[in-house]
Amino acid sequence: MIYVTRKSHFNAAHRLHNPNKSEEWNKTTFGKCNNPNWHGHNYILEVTVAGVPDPDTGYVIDLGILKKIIEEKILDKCDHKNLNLEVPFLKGIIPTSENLVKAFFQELEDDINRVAFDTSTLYCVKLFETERNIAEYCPNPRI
């Protein structure tokens, strides 16, 4: 199995806030990340496709096509946006790194799997919120 990863970055604002809880609970639970005036991150996104290289091309996936899908499905929708207010596919979720990485995987999955070679599939999405805070979503880790 070969794992091919495309790295991208984007900047976005968000607020960690659970509308079903009190203001005090939110302040205690999320601290500075609950700022009602938002806060931002310089995110790094890694998208990994796993597979056996195609015998005709040697590719697991065409990285140019993967780049275009990531741009269309994630970057164009999230870069320099408020993740709580401006991104329809994130509506109703608390935009923690854990929730974002799963939502990004789901947003990318169909398009990537449609263009990947027969023996390849979207394997994992990793999101660096900061240099030290990273979330990774790999729903099929045994690939």
Given for the second form:
Number of protein chains: 6
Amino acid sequence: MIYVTRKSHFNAAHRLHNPNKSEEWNKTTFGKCNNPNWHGHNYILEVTVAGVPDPDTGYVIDLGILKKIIEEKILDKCDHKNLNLEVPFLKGIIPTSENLVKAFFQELEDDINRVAFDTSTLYCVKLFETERNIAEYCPNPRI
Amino acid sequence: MIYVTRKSHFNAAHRLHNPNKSEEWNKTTFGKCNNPNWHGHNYILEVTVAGVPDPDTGYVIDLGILKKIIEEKILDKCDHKNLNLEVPFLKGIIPTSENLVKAFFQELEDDINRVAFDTSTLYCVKLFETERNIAEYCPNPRI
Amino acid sequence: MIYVTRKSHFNAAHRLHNPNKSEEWNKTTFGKCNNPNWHGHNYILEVTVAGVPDPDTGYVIDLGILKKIIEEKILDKCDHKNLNLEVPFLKGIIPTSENLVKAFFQELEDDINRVAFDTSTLYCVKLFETERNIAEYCPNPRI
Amino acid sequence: MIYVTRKSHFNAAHRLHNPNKSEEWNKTTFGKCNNPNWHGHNYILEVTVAGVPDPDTGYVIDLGILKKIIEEKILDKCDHKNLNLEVPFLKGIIPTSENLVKAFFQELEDDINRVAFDTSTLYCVKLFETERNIAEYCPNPRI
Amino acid sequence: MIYVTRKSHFNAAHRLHNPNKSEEWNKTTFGKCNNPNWHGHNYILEVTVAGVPDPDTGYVIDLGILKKIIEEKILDKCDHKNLNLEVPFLKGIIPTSENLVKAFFQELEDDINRVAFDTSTLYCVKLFETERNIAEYCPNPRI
Amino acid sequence: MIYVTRKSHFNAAHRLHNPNKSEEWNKTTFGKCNNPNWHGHNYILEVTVAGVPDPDTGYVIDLGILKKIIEEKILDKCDHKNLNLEVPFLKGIIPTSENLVKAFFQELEDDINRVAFDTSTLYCVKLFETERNIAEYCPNPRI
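Moving from the form predicted on its own, what structure would you give for the form predicted together with another copy of the chain?
Following is the full complex, with the preceding chain placed first.
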């Protein structure tokens, strides 16, 4: 089992806010991350595929194709966007890093599994909101 | 002449938009940076002071004091904020990195020059909007 | 299961030395790391919590609270200190990175598990002694 | 179980090419990575050993000895070399990152397991071909 | 005067070799960098333009246009290429970092100066051959 | 004029303390950096040489030779040492980054100027005490 990772970047605005709760609850819970005028980040996204290399190519997945899938499914929809307002697949989700990695995983899974060699599959999605705050989602067991 | 630099971080939302121009001009000129729903960055800020070290302390400037000035004059006002809407000293300025470094320099200059040793003075302000896009303002000659 | 990581820094002096062994054994075993006049590092500490996000907040753990726990339990005790002489919870421990990550894990575990959402728990402690020398302690199985 | 990692660098030329396939297949499959005049990388190599620290030294493995093994078995053979033409243990292998991490693991395994404390063993080999393209091989289960 | 920098990457093979000198001189002078089978690097290129921001846009130069010029004049010609054999504007040049930054500056100068605002001009080209070996060319005086 | 930079690392213990001043003055002035039990850093050192490349080699200075000079004059004397107690050329100097860059420059100057091509000379010494605190000494005018 070999793990192949592709790293990408995007910039976006967001705000942590739960619309089912009061203004006060949101302010107390999320502090300055609740600012109604938004703030933003240079997100770093790492997508990891696990599998066995194709003996003809030596590839678990063609990183050029993986790059294109990440661009189409994530970057084109999130880069220079407002994650609360403008990304259809994030509708109704509070855009914490925890929720983002899970949503990104689900968004990427089918396309990646279709093109990865043989039984290779999407393994992890990792997101750096800042250099110091990081979330990772790896739902499948490590084999 | 010794150059001392302090590096800081802040996150903010912004949008490139010139209110004196048409929507179309703005869209053509600034592209996705003109998105009316904002986007944002993890800015990295480097502030450089030039001078001769105090023989008693070996300091051109006490970096703890420099850190506090940067926090009070820049970070507290810009971190988790909207640079177009919420920062008084940026009022009327299109928040490109070029304009930000100049505004930050002017905001920092008096306080830093007052506490720096002897003839030491603020020399440069450098801003990384992303890891790949950087602006620097150094108005005084290199001696 | 989502993994959330907070990255911190501290600077400290240390020395690798086993007081139950001879000077010669120490010198041969630890080389220049045994220098009796100490040396030091800019340590980078990564603390990872594993769990399920709280549906109200989208947080596995509030990173602001995690940051405060790391500050109180580790940084306040270790930053700008001598790890052999001044840190009570490191008493009797040779401060290799291996031993430090285990001691840091035990120091952090109770406080983090108490504030993390539901069944979320401290998962890993990782320490960069230098950019090139790294240790990690993850005693619980990956679920 | 504690994981200890040593990070190294080397520079090398390579080319992705499967000699059992046609020129056209190679060009289509590997694109500019198939350039017959070669291209190259600053590879970053991370070698991770898993084990229990020796109570006398606090070491899972002496990182000075690990460094020497990596130098002898990998860096001396690969640094400033052509990975397709000049490295005996890579003979017949298409030098994708996936194939390189597996070959490096096999090259390192015996020497590392011999010197690591007690039951400590080589756990993972990770290779950064670029900052954005990464492969990792961890054949043994995480205990 | 404001300095704006754009950072890019490319991978290439090269070899240090002076064809006017003997094999022995080349081997002694350039050591393993003279390897006839080539080696390679992940080059990082920083291009800096100095000028006054356009009051309408806040730009010294549109970084999207600067990016395109760097791609056309440098990256398309050098990425995944052999710098000794395949880059017309490097013909006859020993590809040390010193010689590369000068050649890159001359290649970029006209196009950049034409599109930069008003009197803004190309100021510096900086090249990281590795993280540790760096060259910079800044032929014009700092104003 | 081309600027060539070599980056190095070393780890050391130090303490900010002026022996001509009272304990109280030292504690107030230097805070936790005055800790009598020392603290330490992973220093990053950048040494820059300015000059014209030798037409035969394309080198301003052979970086292998520059590396060796930095090792002999700085790293061998400072790495894994106590900068206040064990480095002869730092005797009587309060080891702030400002004072260190000046002392390192003077220590390196003669050897570097002797081996650099033609009129090439040592231009700058830059020291990162931490990722965020940096000092630079460039006594000669930029030509």
